[in-house]
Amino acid sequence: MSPVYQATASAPVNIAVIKYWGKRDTKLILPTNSSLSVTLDQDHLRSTTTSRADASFERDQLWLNGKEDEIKPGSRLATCISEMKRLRKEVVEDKNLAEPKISQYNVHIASYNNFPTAAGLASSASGFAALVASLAHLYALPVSPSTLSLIARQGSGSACRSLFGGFVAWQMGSDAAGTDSLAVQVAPQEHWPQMQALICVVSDDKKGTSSTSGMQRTVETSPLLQHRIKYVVPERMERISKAILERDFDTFATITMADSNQFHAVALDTEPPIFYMNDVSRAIIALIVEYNRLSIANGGGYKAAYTYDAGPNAVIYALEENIKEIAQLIVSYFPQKPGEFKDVLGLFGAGAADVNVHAKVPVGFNEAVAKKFEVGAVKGLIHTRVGDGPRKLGDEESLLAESGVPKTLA
């Protein structure tokens, strides 16, 4: 019986604090600016890879959940694929001539989110970091994260972040070829696991225009843009790395907010205009901002921060004390429907099928910042926290039958 050469993996999300937007090489994907953005628990978030390689493949084939992905001649799918398989016979294969040749296999590929894809909760991040990471298991390939995300970053520029867990940095580089564009670590996740996230769900539809062809209109017609590449973001990036170090949430706060702020600003003062965000959008801002001043005005410091990438879902970072009162002032101006919340941190306890009976309002919080939305404005709410890189799995998670289709199909 011939050995059968799979392997499977998970990926985390990661959400930026401090955003990439802006590439100076579309095929190398290398971006305008460095970023940095916080991994988030895989056991809430997350995208899962089988990878197989046989000699009776005809060709390479991808499912994206369940469904057949057609991978283009040139395209970021092929590209990834390609640039594994060369790594396999450079660092594996032609250093020992007994190893099997599998770089020449065909691959078949399966991938499943456990959360709506292109609705702005970084999917391709954990999609192609998944598909990497499944490949370099496949192949036994002996490199670094940060090697990996060489290629992670030719797939989806976000996705190099998700080859690591915790505090993670894109440093830009500024080799044309894009060998020193790559993610580091700043800091693991054990370094600050107060760090928590509510994730807001204010649309799971696919957004009307694509973050690739966003960000490229935002290159060649936003002013703004150039400021913020040359003067605003290496300060922030040197400052929010200190501040995680240090854990000093305040300055965290401060930056995150101020750089969401100014990413939105940037897509706005593109030509045409581009908004991501929606009045809910806007309102959960209004919410944070006023929590915040209320805790100031008390003798504390900010208690939250909220970010937005490219859509309307809102990621609000908390310290693990303050998470529970965030969750329930969204709730009491966003109710929720029964059963939606899945508490799988046991914020409010046993019995919190209906989140709705918990909803709270701070004293002396001005409740006239914002309107109260009728039920499904929010679609959901997901808290989870910082968590770590990518996952091998055991063969018992495959998502590829033995015919090398997904099981879904099989």
The other form holds:
Protein chains: 2
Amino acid sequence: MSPVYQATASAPVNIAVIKYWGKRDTKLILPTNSSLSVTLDQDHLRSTTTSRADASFERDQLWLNGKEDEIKPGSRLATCISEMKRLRKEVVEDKNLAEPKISQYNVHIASYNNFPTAAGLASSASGFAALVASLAHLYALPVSPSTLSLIARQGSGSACRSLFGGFVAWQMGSDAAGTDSLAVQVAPQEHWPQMQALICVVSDDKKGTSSTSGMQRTVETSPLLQHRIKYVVPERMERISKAILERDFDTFATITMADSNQFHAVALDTEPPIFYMNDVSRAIIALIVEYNRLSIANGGGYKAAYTYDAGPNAVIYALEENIKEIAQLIVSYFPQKPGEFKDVLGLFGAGAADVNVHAKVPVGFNEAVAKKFEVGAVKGLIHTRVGDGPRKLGDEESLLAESGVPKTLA
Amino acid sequence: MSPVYQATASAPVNIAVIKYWGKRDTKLILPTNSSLSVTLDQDHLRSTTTSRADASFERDQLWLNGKEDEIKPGSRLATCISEMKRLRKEVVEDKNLAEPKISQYNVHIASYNNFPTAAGLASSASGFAALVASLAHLYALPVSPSTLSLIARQGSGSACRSLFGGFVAWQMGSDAAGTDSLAVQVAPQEHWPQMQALICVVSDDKKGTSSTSGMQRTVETSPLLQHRIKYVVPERMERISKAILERDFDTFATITMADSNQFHAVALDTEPPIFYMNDVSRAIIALIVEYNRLSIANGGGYKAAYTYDAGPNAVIYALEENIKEIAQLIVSYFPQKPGEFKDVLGLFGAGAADVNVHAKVPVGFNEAVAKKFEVGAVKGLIHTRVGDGPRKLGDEESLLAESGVPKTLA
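With the form predicted alone already on screen, would you show the form predicted in complex with a further copy of the same chain?
The complete assembly is shown below, putting the previous chain first.
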């Protein structure tokens, strides 16, 4: 019996605090500015991918959540797979002729996201990171996460940041071929393990503009984007990296919120304008602004930082000591259907199936800054924390059956 | 019996297409950029003001909509009144000693807006313009509207643009004393009489940030505002002035929409961020974007231009030939309470008390760009057109009773 060449890996979601919006090269996915993100714990949100190479496979095939996804020639998916095969050949097979030439085999890939697409959480970052990580293990590549990030980037820009845990910068680079547009770790998760996140999954009536087409429209039509790229982001990248290294939450929070706002500002400065935030998103901003105002008025500092990607969901970064108070505040304005809050980190202790019993507004909070919404406006809450980078999983976690198709289909 | 020194004037509302947002001098109200507006017909929306000077009056007094408004020392209102008295003295009394010295008398002023404050339409522009215009007639000042605009500007920045009809630029000027920060007419209403407007009065849950405090927060905290001021607005002022002179609606519309979006973008780039548009405002933008797309796809040009001031109301500029179709489209998505649409220009002919019967979406329109809202989301529609500047009214229109208090109180 010939050996089975297979590997399984999982990869985390990341949520940017300095936003990526705009490509200078759409084929290679080279950004118009650097960006920086926090990697979220894959114990809660992750993509898992199994890759297998076999001489008997007739073509490369990929299944996402059990459904085959066509690998179109020239697509981003095809590029990632062929780039990984090329790496296998160059850094393994060409250097050691004893290594099996599995780069010539076709691959079967099964990928699974443990969070519903309906949640509106970008799965492309964790998905492409898991794909690249599983292929790197399959091919036994002796390369760094930064090198892998160069390939994940070509699948989905922000995927390059999911190759590391902790706090991660995507350096835009300057090379036209993209060889220096890669991810580096600013600090590992252990550096600031108190950093947690509360994701508010917001309902939306309308289908938003895809970020791929949206960001290019911004590049082509927004007069303000150029100023952001040239002057604002470089300075913010430096300041927030320093804030992370110094565990300076005040600076981290002010820059995070300012950059979320500025990303949505340049989206609005686009023709036609792009809106991702809705009235619920605005209300959450108003709550966090008031919550911080109160803390500062009481002699404290910032206690929460909101950020919004290309959709209405809020991600609220906060230190562990404040996250319970924030969750209490959010459910005061956005009651939850019992069971919609997965209290994985034990925020409210045992018996918190109905999170609404914990609704509470801090003393001195101006309750008039937002109206109280109906159940369903925020349709789910996810409490998580900073996490590690891609993990190699054991064969018992394989998503592929012996036959080479996903277990769910076998 | 001594003569009665009294004058009554009315002044129009104006809605900017290049937005004023930011002061370089908050006392003199000197803006950080030039702006440009369309004056709306005062047959529909207007402020009317009667001013009287009398030796028997014990102090300056002003009533707004029948309610006394205190004239605080050093206030904008006090500044406007004292500046008008100074002009009377300098250009009339000091030059012709036979003229009565009425600049030494106290004044009684009654002002009335014919549109409800609840509509969220800025009344300060028409109000200060009517105040200055009535005092100019009372004092028989031989000065130009541009000279009066210097004084109206110190009451409320955008008021300076209501001293002219048609299309009006507020030139920011460069003098530290503000002597060159004034309004000039780009074109009179007769130049482009087909220009009409449909105002959509939008309900809002929350109290917005006042424009006075909001714009200064933007000046202090938005990194993008400086780019707008320095590079974007000067070029847009030139291009839209040319478009108006050439009656080029395509260019007028694209710049108008882009500048509305950019104003809201810099508001969003403020710390904490300022939002004036809500989900209803966003839906109206989506309708106009699709409406223009359809027209362009059919070989036509732009047919409508939205613009939003510091609130959720939409003002849609369009040429007369298209305004009926636009009103039909708006009521298709935003049904009206019967009677809430004042069809003063006879858009739907006789018997249109219930405008909803005219709901109609153009052939080929993608109806999925917005959801259909409930009655009340757009709580009123006002159809109007480009109009003339301040009017001198006859004594029969006086708001002051013989006793010197408003007729409504007499």
